[in-house]
Structures are given as C-alpha cells and as structure tokens.
Amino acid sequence: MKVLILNQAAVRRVLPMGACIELMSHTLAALARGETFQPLRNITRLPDGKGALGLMPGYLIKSGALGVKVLSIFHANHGTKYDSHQGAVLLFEGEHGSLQAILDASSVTAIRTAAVSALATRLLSREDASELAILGAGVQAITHAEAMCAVRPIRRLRVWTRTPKHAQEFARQSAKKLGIIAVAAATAESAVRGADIVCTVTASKEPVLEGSWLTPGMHINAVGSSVPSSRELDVEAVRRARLFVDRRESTMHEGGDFLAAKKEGAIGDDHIRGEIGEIVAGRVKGRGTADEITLFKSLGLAIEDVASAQFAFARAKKLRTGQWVEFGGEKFDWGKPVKKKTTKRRKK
C-alpha cells in the first residue's frame, strides 16, 4: 500500500486559504448537526513544562474521513528556526482503516486556525470592518492576517508583540504581500484601540487584552490560548462581549479566557451564545446590533484537521504533488522463509 506524504509547502499549495474557509463552515455545521465524532484532546505535559505532546483524534461520518493530529507544542521556539507546534496528521480511510496520508501538521494547524477565525469574523464582524489589529507576530499572525483580508475589507493593520523588531518585520512583510498599510504599534492598548477586528495570537499566559480598550462594535478572536492555565483576554473583556466558541465542551474544559472569568464569578456557561457551526446550520443568531462587541474563542478541533487533510489529500492526487512511499497495510502473516544465499565453491 502506498502513503501520500505531504510537507509544509506541498499542504500550502493544496489548502489554500479562501477554499479552507468554506471547508471550516461546512465541517462546523456538520459538528452542530452531530455528524462527527470528536472526543476532548488529550495533552501530555512534559515533566520540565517545556512543552507538551497533544493528541487529537476526530472523524467525519458522512465522508468516512478518519484521522489524528499528533503535536508537540513548544512556545520557547518562537524566534528559533522551529515552529512552536510541530507534528503530524495522519489521514485514514473509514472502510478498512487504510492509513492514506501524512500531513505536515504546522501547515495544517496555521491555515485551518486561520480559516475558522475567518469564519467566525464573517459571521460576527461587521461587514465594512477596515481597522485590523493583531497581537502577536508569528505563524499565526501571518495567516491571520490573510485570512482576515480575505473575508472582510481590510484597509490598514496594527500589529504587536513583546519585541518592537518583530513587529516591525511583520508589518513590513504584511504591507508588502496583502497591499494594505500595516504598523507596528508600541503597545498593546495602541494597537486595539479603535479596530474593528482584533486577532490575540500569542502564547501569553496573562491576559494581552484589557475589556477597558474595547469599543462598540468591536469583533476579538482569540486565539492563543488552548490550555485552562492560560488566558490572552482579562475577565472584563470576556464579561463585555457576547461569547461564540468553536465547541461548547471544548470551551468548558480548555477553554482558560472563559474559565478564568467564570471561576471569578463574572460570567456563567450561559455566557456562550453559541457555536460558529450553529451559526452556520442557522440553529443560532450572530452579531444583532452594530454596536454590540463579539468575540469568537476558538480552541481548535480535530475535525477541522481531518477535513483539511482529507480536502488536500484529494487536491494533492490531482494535482500530482507530494510523495508516495509503500507503507504496509496488508494482512500481516509469517510470510515465506528467506532463503540463505549459498555459494557454491568452484571445482578446482
């Protein structure tokens, strides 16, 4: 049996962003429909605290799409040669259980968090939402930028993190490759004060953004934070916006922002209005005044890997890109008996 390998820049060329977009509503109201199964992620926190190893398994009914992510999450490498999450998604088919690709699971992780957020800011945002600002400046950041550009007409960008030249770099890049103006701000308050859409995509612990910078009609997607222990947002921006998350479990468990506020007494469960799946499945209302500030905290699924990896391994066929290598997948048995290569001795 073969395997299809597909590296970072083979899963860039065959999960463009615009496409993914529509992949990530399709799949999350498939979730608000229950035609997926996705149990909570399991982390496993290295003894040290220098980093964790995630699984994540998750599988699409209707599509008979299989899969796991396999990560390793290591916030130190920001700034190294090294992603901070490094990993793989393995891709099987629902009949027989055939492994059929292995993705590179950065790629997958930056375009697929990106392309939700995006939905999410479709959905919430108001739709001549111009003023973009971001928190934080590393693989994230970078699709987040094109992925709000793509759905809402982005007109200038702020951009802050904790070092001044990598904000810098990053509105440079940012102006050069989106044709839009970008800034590096030289503080956090600055960067989010009168936006219409704010992207926290940091590994920050403590909060990065205060509920006092918010302003009416404001849209947050908040990115960064996946794990109870840590949060990007302060209870007082939680409190004053209406909350939307990618999974309600998810968010209950994991989901620091929310529970950091709820276990200050500020909010209860009730302060979820809803899934951007049910958003989607028409189960559930968005944005309903111009004024009112949204945010969107999204934690990251398993099915949205397994349906970018099942969407790019389809358009990876077609487009000839990638490795296949032989990869077992028979029936295993003893098999024949290798026989001794024997020499013969040549008469003398």
Ligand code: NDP
Given for the second form:
Amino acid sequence: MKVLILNQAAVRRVLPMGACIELMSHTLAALARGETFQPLRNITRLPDGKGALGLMPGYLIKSGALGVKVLSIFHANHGTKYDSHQGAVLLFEGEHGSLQAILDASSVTAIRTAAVSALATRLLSREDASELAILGAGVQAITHAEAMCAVRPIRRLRVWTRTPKHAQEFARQSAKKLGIIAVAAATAESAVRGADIVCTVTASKEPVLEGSWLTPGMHINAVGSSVPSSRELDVEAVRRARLFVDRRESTMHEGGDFLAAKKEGAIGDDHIRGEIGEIVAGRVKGRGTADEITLFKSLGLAIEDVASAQFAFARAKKLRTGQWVEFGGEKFDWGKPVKKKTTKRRKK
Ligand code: NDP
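Now that you have shown the form predicted on its own, what about the form predicted together with this ligand?
What follows is the entire complex, opening with the chain shown before.
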C-alpha cells in the first residue's frame, strides 16, 4: 500500500493559516457536540530532564479522521538549527485502519496552535483590537503573529523575550513579512501595557505575565505552558480574566496557570466560563462587554492535529504534493517460499 509523506515545506503549502482557522472552528465545535474521542496525552519524561516524548491519539467520528501525533519536546533546541518540537502525525483511514499519511509534526503544531488562538481571538477580543504584544520569540511567536493579523486589524506589535537579540530579530522579520510596525520591548511589562491582544508563547515555567499589567478590554492567549508544573501567568492575571479553554478536562489536569490559581484558592473550577468550541456551537457566550478582560488558555489537543492531517492529506492529493512510498498495509503472511538448497550426492 502507498503512504503519503508530507514534510515541512509540503505541510506549509497545503495547510494555510486562513483555512486552518476555519478547520479548527469546525473541529472544536465537534468536540463541544461530543463527536470526538481523545484521551489525555501521555508524556514520557527523560530522567535527565533533557526532554520528553508526547503521544496524542485522537478520532473525529463524523469525518472519520483517526490519527496520532508523536512529538519530542527539547526546549534547549531553541536558538539551534533544531526545532524544540519534532516528530510526526500519523493519519489512518477509519474503514480498515490503514496508514494513509505521515506529516511533519513541527509544522502541523506551529500552524494549528496559532490557528486555534486566532479562532479564540476572533471570538473573544474586541473587533477593533490593533495593538499586539507577544511574549516569546520562538516558532509559536512566528505563527501567532501571522494568525493574529489574519483575524484582527493589527497595526503594531511589541515583542519581548529573554534574549534581547531574539526579540530584535523577531521584530525585524515581523515588520518585513507582515507589513506592520514591530518593535522589541525592553521588558515584558512594557510590551503588554496598552496592548489589545497579548500572546504568551514562552517555554518559561514561571510567570512572565502579571495581572497588575492587564487593562480593561484586553484579550490574552496563554499558549506556552502545557503541563501542571509550569505557568506563564501569575494568579492575579488568571483571577482577573474571564477564562475560556480548549477543553475543560485537559485544563483541570494539565493547565499549570489554572491549577496554580486554584491551588491558592483564588479561583474554583467554575472560573472556566466555557470551551472555545462551545462558543462556536452557540452554547456559551463569548465576550460580554467591551471592558472585560478575556483569557484563552490553550493546551493543544490531538483532534486539532488529526483534523489538520486529514485536511492536509486531502489537499496534498489534489495539489499532487508530497512523496508516496510503498509502506505496509498488506496482511503479514508466510512470505515467499524459501528454496531449499539441494546438495547433489556425488556418484561414487
Ligand atoms: P521555541 O523553543 O521555538 O521558543 C521558546 C521561546 O520561549 C523563546 O522565545 C525563549 O526565549 C522563550 N523562553 C524559554 N525559556 C524561557 C524562560 N525561562 N523565560 C522566558 N522565556 C523563555 O518554542 P515554541 O515557540 O515552539 O513553543 C513555545 C511554548 O509553547 C513552549 O513551552 C511549548 O511547549 C508551547 N507549545 C504549546 C502548544 C499548545 O498547543 N498550547 C503547542 C506547541 C508549543 P529566548 O528567545 O530568550 O531563548
């Protein structure tokens, strides 16, 4: 059987940001309607603390998209030629369970995560939001800058990260690629103050965003922390905001920002106003007034990867992109008969 391989360049071609935002809207609405299956992700941490291996299986009942993302996470890769998130999304068909495609997971993760934040921003931020602040200047910062510009009339970007030269380079690239005014901020606070939209996309374990910096009407996408032991927002930031999530169950198990605020007694489970998909499905109200501070906590879901893989696979076939390889599928059997070596007896 043939399997399609989609590398980073191919995934970029077949999974454009605009299309992915609409796809994430349908996918998260399906989650809200109970039309998906996905266990909590499984993470194997290396004992030396160098990195981890995550396993994220998921299934969408209506579209039949079935797959799994296998991703290594090595944060120290930032600033080297290696991505800090590497691996593959394996897409299977739902009829016989045959493997259909293998996609580069770095690019799927980069695009689908920002697309989900863009969806949340479209649902929760003020329509006239034009001042963007980004904390962090890695891969997610790149796709988030693009995604925010896709849903709001962004005019100015302030970026802050630990390493000033990374922020300067990021600002230079953003201005060039997105045609906006982009500057490096000296501190996280000076980046955030006065922004309409804030995206936190750092690998920090400790808060980089403080509640005292938030102003009425702000919308925040908190993306960087995906495990209970790390957080990017302090307790006050979580407490002050109306909180929306990608999935309640994941937030209660994996959402470090949420769990820390809950542990301190600042909030309870009812602080979660709803899931993004519930807003899309019309079950939960998004932003109420222009002055509210809204917060979207993103953890990343397997169904986002699987839906992206199914979409990318279909589009790649149409555009004749990627590389087909002969790979498995047929039933394992006895194999070809082995020819017995016959040793002729010499006649005496
Ligand atoms: P990168 O490695 O490309 O970039 C990491 C960024 O975080 C860099 O700008 C780096 O700063 C900054 N950073 C690292 N450590 C610290 C720290 N201690 N304090 C402040 N900033 C720090 O990673 P990605 O952009 O791919 O991912 C960013 C985060 O988002 C990660 O934590 C990742 O696990 C998470 N993520 C979440 C997803 C979701 O679905 N919610 C999906 C994918 C990723 P500097 O430039 O100074 O080195």
